[in-house]
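There is one chain below, alone, in structure tokens, taken in the form predicted alone.
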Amino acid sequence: MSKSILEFIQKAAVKKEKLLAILLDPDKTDLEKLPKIALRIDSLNANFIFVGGSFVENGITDLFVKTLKKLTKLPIVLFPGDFSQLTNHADALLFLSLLSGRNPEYLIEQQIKSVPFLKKSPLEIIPTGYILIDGGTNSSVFKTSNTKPIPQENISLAIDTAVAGMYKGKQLIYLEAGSGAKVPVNSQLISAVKKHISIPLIVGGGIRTKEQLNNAYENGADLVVIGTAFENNTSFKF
């Protein structure tokens, strides 16, 4: 892998090589189980481990990533719920803006709070437009951010939101159905968004089967994130 994680994702997207990330939530993952979990992730041929959650206590992420780093050679990318979940022990940070919401706390305030840490950090910072799509449940992102997700059928709004993110300089667009989603982002929406952006597309939330994974890939996802399905069953296989 190149030194730049963003560059690796961009090159894979150009070559149409599909990538996989496993999302681990430090609030839901026992540190003692990490050795076995790391082995399982390696067997899935994942490209990245994303680490983050909406309700992680201050300081937990640092210990979690430090422990995980000793167990895997995979790049660890922070997917933080707020600025307190930053640690220099990871490789990169998805610098998220919740574009689908209108709460300034998650559009810009949390980002500003992170700057004193990031100015001194070696983390690769990847500007990412985060778009919450209705997955049929009140996700932790919805509860934390107090913002409504975009309905699956409102494809034009999803497209415009993604394109606005691209115009604002985001390097990645992340369509997320939310943790524990009953349904993943539908194929029509993924395909439509992909056709209107020229940057890599990440899709996550509600993907529990190989069919759903392949459906996301076939409709334009460059990187798919698996979280709840792996949390609930660490012997999970595609």
Second form
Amino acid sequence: MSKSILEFIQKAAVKKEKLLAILLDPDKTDLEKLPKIALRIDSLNANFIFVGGSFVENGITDLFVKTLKKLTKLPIVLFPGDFSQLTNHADALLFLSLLSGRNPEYLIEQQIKSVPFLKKSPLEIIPTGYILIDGGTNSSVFKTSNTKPIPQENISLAIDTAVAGMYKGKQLIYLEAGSGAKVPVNSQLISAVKKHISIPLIVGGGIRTKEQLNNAYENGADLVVIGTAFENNTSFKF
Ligand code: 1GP
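Let me have the form predicted together with ligand 1GP next, following on from the form predicted alone.
Okay, now the whole complex, with that chain kicking things off.
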């Protein structure tokens, strides 16, 4: 793998090699179960482990990632719900701005709060435009950020939000239906957004089957994130 995780994702996107990340939420995953979980992830051909959640207690992520790092060779990418979930035991950080929302706390405040830590950190920082799409549930992103998702049928708003993110200098766009979404981001929306951006596209939320995974890939997702399906089903395989 190239040294930079962003570069690895960019190169894979150019070559149309599809990537998979398994999302672990430290709030929902027992530390004692991590050795087994790491083995399960190894058997899946995943490219990354994402770590993060909306309601993670302060300090838990540090020990969680430190423990996980010893159990896996996969790069660990932080996908934090807030700035308290930062740890130098990971390899990279999705530096998220919730572009679909109008809450300054998740557009810029949390990012400013993270700077004293990040100034001294070796973490690779990846500017990421995060766009919440209605997945048919009150997602935890919706609850914590108190921002409305973009309706699945409002494709033009999703496109313009993603393109604005790209113009602002984001290196990745993440279309998020919310963890445990009833419906994942639909094909039309994924392909429409993909057509309008020249940076890699991440898609996650509510993807539970091989068909849904392939559907996301075929419509333009460069990287798919799966959390709940992996969490709920110990014999989960694609
Ligand atoms: C959530 O996109 C991720 O942030 C994954 O969602 O838990 O529904 O797989 P799921």
